[in-house]
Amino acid sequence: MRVLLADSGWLATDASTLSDEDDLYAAGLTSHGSVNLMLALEERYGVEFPENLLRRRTFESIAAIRAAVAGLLDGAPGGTGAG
């Protein structure tokens, strides 16, 4: 998820530092930055991430998004934890 974030977040900050519960929006990621980061978690895990959960909420920690993939691996509708 580390490597992810920092090969397509463009974080300002080293992923490698930050906390499961760190807010990437004051680490510097944009929402281009999270496009990017989705469609990587799309590519990576074979998933779509729903309408639902396209929101600043799903991509603000590295919880978060791995709440949101693991809802998603899980066939959970929409995904979980995030929405």
The other form holds:
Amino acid sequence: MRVLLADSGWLATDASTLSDEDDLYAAGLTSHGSVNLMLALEERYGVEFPENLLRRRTFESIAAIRAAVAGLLDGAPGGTGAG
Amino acid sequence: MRAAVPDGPAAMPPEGAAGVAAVAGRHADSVDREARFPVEAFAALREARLLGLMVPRDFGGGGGGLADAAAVAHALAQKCPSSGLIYAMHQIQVACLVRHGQVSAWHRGFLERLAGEQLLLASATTEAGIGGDVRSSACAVGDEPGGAFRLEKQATVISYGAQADAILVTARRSADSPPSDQVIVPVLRGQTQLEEIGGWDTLGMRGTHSVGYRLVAEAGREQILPLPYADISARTMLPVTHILWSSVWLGIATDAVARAAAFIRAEARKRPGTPPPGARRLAEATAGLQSMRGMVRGALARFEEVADDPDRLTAPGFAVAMNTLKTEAAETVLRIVGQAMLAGGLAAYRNDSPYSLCRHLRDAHSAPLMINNDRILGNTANLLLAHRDNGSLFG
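Following the display of the form predicted on its own, present the structure of the form predicted together with the partner chain.
Below is the whole assembly, all chains and molecules, this chain first.
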């Protein structure tokens, strides 16, 4: 997850220095960036984010993103277990 | 906020709105000609206590909802679009304070002053050097000793800045924050120095005086709204802006169609039994007006439905709905005024006729430009990469 964030250029901060709970929006994530982050996660993990997960809170920290992706991989539609 | 019922009878404009709109109408030509602030309309709005319309009654305000503010903006815009737009911009700031300021003591006190003194609020969100993206700031609220801050912003536009009693300014949260980590803070007239940059000699909306300023403010940190601007923008400023601006454009379209209809009726009276040549264009313009009214009332109802649910307010589907209201309403008002002008013919084209639509046409041309449609369409295109429309009729 940190590699994906670091490679993306969506943060103004070095992703390797962030804790799981740090606020990604305070680290420079924009709403435009969060859409691209979602697309990268969908591609990487073979999942699809349903509309009810597409809210600001879902992408507010590494821990929140990890929980959302884990939930999708655990059998939500589109969670094929890839990656 | 009170719910709007999209298919029910139209909400009655709040008491006093018609009288204030009449005052605005009497001075509309001079406001337009001289490109000056509509002082008479705003004196009347203060007198009718309509600047504090959306402030809850507990704070001494009118306790109205967004539908009430939209009704006033719409009524004003039929007579003087500059007055309507200034009123809309003021109420956008009020909505942000009402919805996000009640958790803090300073802002509760400010809401009381707002209602008691009928303060006029402006906004400074755009900034030189950030390419017109209101979700980015270069300036920051610096830390000063004793809980104060100093802020210096090269604001590319502050509409009616010189007349405002307070200005809501966006800035980075701290000197170390990235451009997107913003806060918003109301700064009062006595705390702010404004140095005007450039002039405002435009085609339309000439009374809004939307010029640039170098703004320097020194104020207390307790004035900063506690919620990040990203949330305030998504939950309130963006939807309320698009709904209130669209209500203003709907007002322009409404009066254009009314003038065209009056012209066609006068022609029909002269030659009973022979339909005037512009009558079909009037029918076309009326169809457009009906559709535009539906758009605005539908968006109001949608906002009221989710107004207290942060998750639904920040979902891409909601932002797509509000963005598309703005771009489509801005296109539609131009089309309607054009059709009304064809209905009225030369009587509409003349500056000196009671059926003139020249000011309507000039003011309507601001709609796709004053918040640029292309920028909003670009944002919408990005949101559509995430949004999955569920295909249902009622959302």
